[in-house]
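Take a look at this single chain in structure tokens; it is the form predicted on its own.
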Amino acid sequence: MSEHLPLGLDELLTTTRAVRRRLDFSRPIDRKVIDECLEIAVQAPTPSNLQNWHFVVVTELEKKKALADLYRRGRELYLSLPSAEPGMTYREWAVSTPARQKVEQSALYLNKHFEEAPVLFIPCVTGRTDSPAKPKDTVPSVLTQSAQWGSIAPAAWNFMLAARARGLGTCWTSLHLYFEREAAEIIGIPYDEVMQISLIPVAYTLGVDFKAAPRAPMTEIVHWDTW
């Protein structure tokens, strides 16, 4: 077992943050550390014991650069779209409050340095939920989607928690998925059968003093017995 932080369980669960500006791009990651995180990832629960997950670990610089470029293209596209605020694009929304400006500065930093992360981690799942697999098929039902996402998402989160426990930071990103087929070609994923769910940079963190984040009051988001 590699050296890891002496984190209590509650601290681990409440301080595993989306890390961007505090990723240490100068420090390499030993493969055995990633292997340990992967072993923990596959201990996640999986519906009907499907275990229909795959994980792509990218360390080759040219492939990281190509994926980073897709992420940047996706981010530009996303920022140009209308936001939930009437008359405001996501680019305008991202700087409309001090709190959002802080997040946007963090996002800009990651955008600039994405390929410098020692590892890019891509969780994948067999079976697509965005369109029929064959002309005779129907679009997957909510139940089918739940089974697919309910298998791969916990596994990916297990990986991120294990990474945090070993002094690594991660950040769930998905903007490269605007160009998922291109990403699949870069790393040889069979696009029609296997769906990528995120592109996660992994690096040691600058400092380990992460804290719980502000969240909405439980009274606003928890519903007992009725909505």
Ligand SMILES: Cc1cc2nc3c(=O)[nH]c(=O)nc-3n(C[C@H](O)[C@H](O)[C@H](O)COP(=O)(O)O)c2cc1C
The other form holds:
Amino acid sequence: MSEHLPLGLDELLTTTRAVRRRLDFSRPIDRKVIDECLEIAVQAPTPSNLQNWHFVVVTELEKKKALADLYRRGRELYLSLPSAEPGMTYREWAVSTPARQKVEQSALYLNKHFEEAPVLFIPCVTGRTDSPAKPKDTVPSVLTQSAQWGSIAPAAWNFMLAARARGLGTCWTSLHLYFEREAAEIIGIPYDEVMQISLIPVAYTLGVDFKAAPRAPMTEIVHWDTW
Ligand SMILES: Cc1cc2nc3c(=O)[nH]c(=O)nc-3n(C[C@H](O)[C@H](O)[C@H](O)COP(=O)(O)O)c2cc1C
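If the structure you just shared is the form predicted on its own, then what does the corresponding form predicted together with this ligand look like?
Then the entire complex follows, led off by the chain already shown.
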């Protein structure tokens, strides 16, 4: 087994951050470390134990560059769209508070360096949520959507936790999905049957000390017995 950081379980769960600026692009990752993370990923649950997942590990520079370009195009598109805040595009929203500016600075850095991560990881699930499961449905039911996303998000997070335990940083990203079909062509993913969930850069971290992040107070989000 590869080397582990001396982290307690709660520490692992509370310090697995979205790492962007502290990714060490110069340090290679041994394939066996990724294999261990994948073995841990597939201990996650799936509905009826379907195990309807696939995992793409991209290490070839040309493919990483092509995916990074799709991500950058996706981010440009996203930033140009209207945000939930009236009169504000996402570009404006992203710098509208100090906390958002901090995330935006970090996101900009990753945007620039995306392909430099030694590994880009793409969790996938069989079946799509953007086409109806049965011909008479217009959109997949919430139940179907839940089953699809719920089939892969826990495994992807298991992978990210296992990576952190081994000194690797990750960041869940999704903006390449505006061009998911093009990404599928780069890798050879059968787009009509398999949906990509995210594009996750993986690299050793610069330093290993990460902290729990500030979050909204429990009183705003937890509902015991009644909403
Ligand atoms: C579904 C999802 C999509 C995300 N998409 C992106 C993305 O496209 N680009 C990016 O830099 N970060 C993305 N993130 C990372 C979030 O910005 C990050 O998880 C959040 O800011 C909390 O970070 P923290 O846990 O380090 O506090 C995404 C996270 C999730 C869960």
